[in-house]
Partner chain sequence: MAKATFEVPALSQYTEVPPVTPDAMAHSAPFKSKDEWQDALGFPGELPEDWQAKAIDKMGDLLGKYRSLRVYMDSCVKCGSCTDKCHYFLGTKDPKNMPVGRQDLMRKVYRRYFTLAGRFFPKLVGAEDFTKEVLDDWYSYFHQCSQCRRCSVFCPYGIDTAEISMAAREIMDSIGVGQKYCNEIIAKVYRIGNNLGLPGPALEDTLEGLEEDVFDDTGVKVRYPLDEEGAEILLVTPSADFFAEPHVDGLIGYGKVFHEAGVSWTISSYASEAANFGMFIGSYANMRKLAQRIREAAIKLKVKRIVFGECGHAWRVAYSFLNTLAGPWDFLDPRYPVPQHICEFTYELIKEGKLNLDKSENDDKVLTFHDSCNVARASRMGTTPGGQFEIPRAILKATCNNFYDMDEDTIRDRTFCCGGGGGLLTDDLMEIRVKGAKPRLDALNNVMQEKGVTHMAAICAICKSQFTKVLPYYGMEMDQIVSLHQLVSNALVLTPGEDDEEPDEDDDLDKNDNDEDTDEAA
Amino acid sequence: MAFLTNFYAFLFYFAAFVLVFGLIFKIVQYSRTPAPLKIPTTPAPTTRSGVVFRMTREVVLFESLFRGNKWTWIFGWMFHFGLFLVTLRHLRYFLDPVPFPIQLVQPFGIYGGLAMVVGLAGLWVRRFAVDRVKYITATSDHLILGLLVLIGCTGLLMKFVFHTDVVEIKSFFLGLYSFDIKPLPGDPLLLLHLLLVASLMIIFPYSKLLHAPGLFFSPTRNQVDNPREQRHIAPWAKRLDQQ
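This sequence as a structure, only the one chain, the form predicted alone:
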């Protein structure tokens, strides 16, 4: 078991490094990418506060998806909100003592896991059932959906069928903070679940999942609709004018 414990400790150190620095790299890249045109999707807000309100609706309610396709919105919102609850619930493994709000969310996190898997299943069926979506679906889309479904299913199985020692799991992850590697339970389902989670962390900054931070840098969403009041010039175009 010492080998498995050390392997998973190294794996999560590596996955955390790739996730954090990969996200930083991509966010910096997004922030430096010029938007040469004023292209907010209309009807668009004409003030900066309006843009903030629009972005909030987009992030929380998936407003544009709701307008586009109600079934996709239902399954997409189920998955994302379920994932949010699951993430909050899992914070108990990384915090000691566990804050009271995280304690309150524990039972809801279980329902979040169920909603997450159902939402993913609906989105995956859509990839096969809707011709125009099936046409643009790549193998990587199926692999990512399959990875997320497996993460959700293995997590639910550990909750309802094959129980594991959550105290040892928490001890293992808390020990990673201080480089004090604690024994990890050798349950096969747990090891599979952790392997899948680490894989997700590694591919996240380099896959379509990066739409999470990318949404905030979308010029169709974050621009003020004021082309008549204020001329929009990209930074590189300003340098050309000065020459």
Contents of the next structure:
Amino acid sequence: MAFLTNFYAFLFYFAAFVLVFGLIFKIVQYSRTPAPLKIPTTPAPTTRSGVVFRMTREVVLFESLFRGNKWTWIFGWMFHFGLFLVTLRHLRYFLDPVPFPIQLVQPFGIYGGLAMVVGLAGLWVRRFAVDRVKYITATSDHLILGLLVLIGCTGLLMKFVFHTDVVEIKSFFLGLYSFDIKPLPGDPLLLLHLLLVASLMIIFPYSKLLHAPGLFFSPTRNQVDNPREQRHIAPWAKRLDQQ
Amino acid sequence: MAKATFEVPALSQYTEVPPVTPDAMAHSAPFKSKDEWQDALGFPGELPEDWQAKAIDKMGDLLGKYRSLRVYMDSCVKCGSCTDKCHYFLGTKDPKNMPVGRQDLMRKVYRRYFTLAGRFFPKLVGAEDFTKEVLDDWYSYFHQCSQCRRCSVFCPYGIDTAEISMAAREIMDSIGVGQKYCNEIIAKVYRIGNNLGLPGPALEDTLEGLEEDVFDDTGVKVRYPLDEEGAEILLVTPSADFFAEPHVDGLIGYGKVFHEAGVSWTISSYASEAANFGMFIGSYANMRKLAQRIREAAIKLKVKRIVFGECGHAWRVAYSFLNTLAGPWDFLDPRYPVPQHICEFTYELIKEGKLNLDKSENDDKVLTFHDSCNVARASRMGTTPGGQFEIPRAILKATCNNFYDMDEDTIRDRTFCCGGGGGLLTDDLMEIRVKGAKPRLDALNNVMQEKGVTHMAAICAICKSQFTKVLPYYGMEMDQIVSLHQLVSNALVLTPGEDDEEPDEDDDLDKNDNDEDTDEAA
Ligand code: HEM
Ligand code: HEM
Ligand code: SF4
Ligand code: SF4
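Can I have the other form now, the form predicted together with the partner chain, not the form predicted alone?
Let us now look at the entire complex, which starts with that chain.
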């Protein structure tokens, strides 16, 4: 067991490192790249707070997707909202004591897990059933869906069929904070679940999963529609003015 | 006319999403630009030996300059929401005309050279080397995008394929692969001042001719001034307004509105072009250089306000970019936004009750309104979001008794492009133009059948030219497309000036001098 424990400890340090620094690198890159022109998709809000409201609707409700395609929206939203609940539920492994709201959300996390898997399945079916979506699908798109479905299924199996020792898991992860490596239960399902989760963390900054931070930097969504009132100019464009 | 060498799609009541048919439009490509024009724009004239390395360098450069490009290359999850939104896909069935299909032409190169995944596992993530075949695909399909932004409305991340088409064209220009239509025209503006290459004297003749026409028609002396220093307003309008039908009827309308408002105005021969083709080719430098001409003209003519005529992409550059490209405009009258749209100007007068409009003058028509893509999705009019939809409709309703909107899914921010925008308005791209017009014409045909609509009003020079050319392919009449200000012009009851009662001899003299030119222009 010691080998496996050490392996997973190392794996999670590595995955966390890649995730955090990979994302920081991308976010810094996005924020350092100027948007030289005003290109909000109009009608667009004319104030900052309007933009915050628009962005909130995009993040929480997937407003544009709703206008674009109802089926994708239903499955996509189910998956993401499920993922959100699952994430909240999982916080109990990483926080001690477990905050009250996280305790409250525990039962919903299970529905979240189910919703997540159903949503993913719906999205995956579209990749075969709709010829346009099939055309744009690359192997990596299937792999990411497969990865998430497997994570979901292994998790649900642990929840409903092959229980694992969640107390021990928690002490393993809390131990990682202080480089104190505690034993991890050796259940194969758990090990698989964790292996897949670590892979997800590693690919996150190098794949289309960048859509999550990307949305916040999208100029067509995050710009205020006020070009006549306020002159907008990027540093590299300003240099042209000075020539 | 309308003899097609390709199959014109049959109109349907609602536009159906066609089955994917790979390479259906792979043969379409515009004429290539030539040395002289490339040179005038600061681009090489020929594909260099090491074009691939140069193109990748340029791509890296643009990725560092445009956040849109960087974020959009990374963010697409292939959700498919945009796949059935592009009029060119709906009209051609070619999957590379699905917005995401078009983006992927660039994204596969981006992934290959700029991402870890694409460097190590190209097959897995659909990355590809930048080969000559890929470049040919780029040339073909990035010239099948009218930069209409319909895709960006429905993408959950607002991915705007127009941004990607622009970047692709800039990259191709930087390795000597330019498009004739756009680059020749930009070179013409640098030389002469407008897209049509109309020199100052020709403009003067045309405008004098208009004055006479209006006088003959109405008995009122309405002025169409050129290069008048000290005028209050500089009108910048697409050069097609000077002679093409139905554009010129719009220009006549602007003049009448200015007349009724009692403001002095002028056109500039130096900046006699509203359309800025620098945007089509994604070249910030050229777009800026073109925009600067307007600034120079405004300073030289000592005007206080700038008003733009009816044009879609031009209004995008004017509304969204002009302040960036040629501002600050602190030397103009701060009480007015810079620039203003002619519709905003007319609408204000209507609200104040300053225009005497006789709607029955347009009773021979039943109208609908085409929201031009770049006005709808890339700009605004008035002070509230969506003014670009409400203001033109308010003008229509003030000037016509019979008005019906087309299907709600095809207007306002969901409007379909006319099929000729973004630098595609050229005869060598006729097939894509005709096929791309299908979704708009489906909707038009629908209101023609159900509501008896006879005419469609537009506020864009490209839309007007495109429909004039394309409507006959679908068995419609070319003059079913009209300028919005043509309707204003018809309905407007002019106030006679002091010297209008009896035309004096001077006027008659002018008239005889210029009769021929007037005919040419009309
Ligand atoms: C700010 C947070 C996020 C937002 C606003 C967001 C939004 C979206 C939207 C609108 C879609 C397209 C519709 C769909 O296919 O579901 C999508 C797809 C996707 N998202 Fe997210 N997402 C976020 C975070 C995440 C995270 C953290 C993951 C990580 C596991 C993720 C994984 C995916 C996947 C795999 C797809 C593609 C589904 C498919 O292949 O069809 N998303 N996301
Ligand atoms: C290091 C991180 C993770 C750990 C330690 C972990 C651990 C666990 C454990 C122990 C269970 C069983 C719960 C029970 O028996 O009550 C579980 C369930 C589950 N896990 Fe994870 N997991 C992690 C990350 C993830 C991620 C990132 C996802 C989603 C992408 C996920 C999705 C699920 C699902 C859907 C379930 C079933 C529903 C539930 O119990 O919430 N897990 N996980
Ligand atoms: S911008 Fe318009 S023409 Fe270009 S891909 Fe998007 S919908 Fe099609
Ligand atoms: S809608 Fe946006 S994210 Fe979805 S496939 Fe199209 S470009 Fe990609």
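Remember, predicted model here, so these are calculated numbers, not experimental data. Throughout, rigid core stands for the largest set of C-alpha atoms superposing within 1.5 Å between the two forms. Residue numbers count along the first chain shown, from 1.
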| Following alignment on the rigid core, what Cα displacement (Å) is computed for P227 between the two forms? | 3.5
